[in-house]
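Given next, in structure tokens, is a single chain: the form predicted in complex with this ligand.
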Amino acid sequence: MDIYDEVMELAKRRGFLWPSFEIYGGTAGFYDYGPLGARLKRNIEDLWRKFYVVGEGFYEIETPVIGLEEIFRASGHLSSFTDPIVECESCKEFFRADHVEDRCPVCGGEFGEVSEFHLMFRCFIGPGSKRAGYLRPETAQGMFIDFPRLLRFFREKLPFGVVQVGKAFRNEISPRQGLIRLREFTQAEAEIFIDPHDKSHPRFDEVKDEVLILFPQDADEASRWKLADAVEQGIIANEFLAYHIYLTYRFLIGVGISEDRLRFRQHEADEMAHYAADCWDAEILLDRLGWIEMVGIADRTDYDLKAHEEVSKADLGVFMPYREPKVIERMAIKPNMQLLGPRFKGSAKRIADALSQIDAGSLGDQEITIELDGEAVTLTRDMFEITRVKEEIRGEKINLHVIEPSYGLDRIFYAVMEGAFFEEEVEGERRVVMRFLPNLAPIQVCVLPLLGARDELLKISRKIHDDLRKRGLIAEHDESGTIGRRYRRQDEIGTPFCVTVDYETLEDNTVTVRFRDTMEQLRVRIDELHAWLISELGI
């Protein structure tokens, strides 16, 4: 077994994860979150919003997770996102035609001709199949349809953010790599609005002087490099994408990545989604099946608002004044309202405006001719002038760039268990330990009474228990087997602290208390521990 399958067979035995659909014999591409693993998520997904939401100020919206078809035509995904396609033509199973040689893994047999495969998986929306709808292929689009909406509720106020935590489904070809490609999964993206003539960051000072490993589109191998060069060089496209490659990697740093497995690689021109002006993947080796991607952090320019203003019809513009209003010159049609008046009388004001909307730069000495009503009028020369005029223009209406932070959480999640898992050999027997950082633990402490306990043990045992808990700490209670076998019970699902009532608490009000990694006790008074505990758990 690698680590990979260590970390798998772990996870369905102690409650983590595991297949669904097991009693109906499973089907690719999904998986449950068991009561571990559930929770152990929601501590990834809080963390998340503690950078993003709280530390960014971005607010966190919920729409839902299928959309009509005229939003993923708008996006581009209803016509280009497929993936090529082969079908193995003696055993009949498919493969994506770019992750398989010429012969078919499984049997050795041919390929058929290769297709395109369409990722999306369709529903109807009501009765009938006249409304057709999808699964939504990312969360993305739900923030930018609602453009409308924040702008007001953010006030016009530049730049803001949105984030969406949720599920996205895609109908991959073959997915066969656990939990690193679903066909259910779930996204944490962050769509940040920003004026297209100003991509610096407010903050970009604060990480400039930051190092991160990069691997640059034209390099041949990843690098250390100072942001601010980055940036300097046209390496990064801008400041702002820069400030988020950074803030992507002081949260995966955060869950427990370490540094050395981490590299941020830039899309190379035709890897670069319709949508991207740059792109970079935050990239995390794994032991078994290398570097894979977790997080795209995409300058998405103004692709998608332009594409849905298109369709829907909807105004996604934003108007923006000019720092100092701009005086410009240009040629206008002043109308002669003394002959346009008699000669068309009650007609003679929408003539004049409709002169007014003509652009007068190109006309020459020659009359015009405009149409009324269906009909044609031919304005004589005498009829208009046209002259030099000054104009003061205070902005213009344009659309917002979006810099895009998307992540794949259960391939993170995953590589926090990667990440986590440890053995050793104590004392001649093979210890197993998750070294979840203790925020992130499923179970921040367990409390246990010394086996063979008189009934005061047990008392005090879960009296502390219940006081933990109701105090707000996910603590669990457990009295059965050797205190080293329920050390190790717990060493295998992260625990990082077990509390253990002895013989000694009954004289002083004191408890052990013994850390998961380096295995060393302690000895905590009673009514001191759960400062103690909160102190050291960090939350």
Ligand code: GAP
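Let me have the form predicted alone next, following on from the form predicted in complex with this ligand.
Shown next is a single chain and nothing more.
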């Protein structure tokens, strides 16, 4: 078995991952997170929140996983969220047309015609089928829809960011590769709303000299770039995007991804979204699968807010005052109310308002025809005059731009598992260790009494275990099997520390603490154990 098979076998056997719907035969694209997997995944999510909610000061919101059809018409998903599909004429299996050669990889049969397959799961809201909805293909749209309320919440102070961690759904044609391509998956996304006229970042000076491995779209290979140089030379579009590329780097290193297996690849011209000013993927090198996208970091410009504004007819703009007011000259229409009043009576003011919306610079001496309550109203030249006016402009209404880091947490989960997998031979036996970073490990400490121990030892070990749990640590108590077998069991699930209660404990109130990675041991006093573990775990 290669590392992928080793990791997935261990994940299933030790309670990290299980195929969903197993007793009914299962179906591709779905996984259950078992007791250890769910804990590890939550630890990854919590670390992500420390970066974005605590570190960056962004607020987290939660929106429904079902969206109205109009939402996805505005976002473009209804018209363009498709993949090319082919069906084997022999075995009737479906495949993505761009992922297969001329013949079926299952039976060698021939394919039929290529068609487009829509990737969203459709549903209906309420009785009957009057109101169509879709399971969301990304968490982002909920944050865009909440923009007017978010703008008020942040008191219109820019920039501001919101985050969301939650499920998204894509009806993949033939999902394979385990957690890399799922039909139900977890995203962690941030939407940072910024002034389009100022994409400098207030903390860019703190990171500008950092060096990352970048793979620009016109380069033959990846190379090391200082962030300041990448921005100055136009490789990365702006400081704000560069800062969030670096923040992504710090997070991925923070979950244990090796730096030599991490790079940032810029989207090629033909894959760059039409609305994006720039987009980079954080890619991790996996043993079997090669370079796999884990995070997308994009400057989405004002596309999303403009699109929802157009469809919803809601005002999603922001008034941006100028530093100094601008004085402009323009041609304006001045209604002659002495003629309009007697002629149109109660409608005169509405007609005057309509005249003020017309571009006076394009008018000559002709009459003006406007529509009022569905009828055409003609205004003769004596009913208005065109004048030159000076006007003080204090600002303008614009749509904000959006910087979006979008994390695929299931893929990152697998990358963490593969990166942590380690095996060696110890005294003629195979030893498998999951070397999770201590703060991510699903079980933080395991308390082990010696086998055949007197009742006093068992009583002490259970008390230590209960005390550690009451004080907030995720602790196990294992009294089954030889001490060596119990150590191996904890190594295999990634427990960083084992605490052994032995006969010396009765003499001096100390326990043996064993380090997972080195198997080294030291004695620690029981009354100092909790503080020692907190320090070593980095929590």
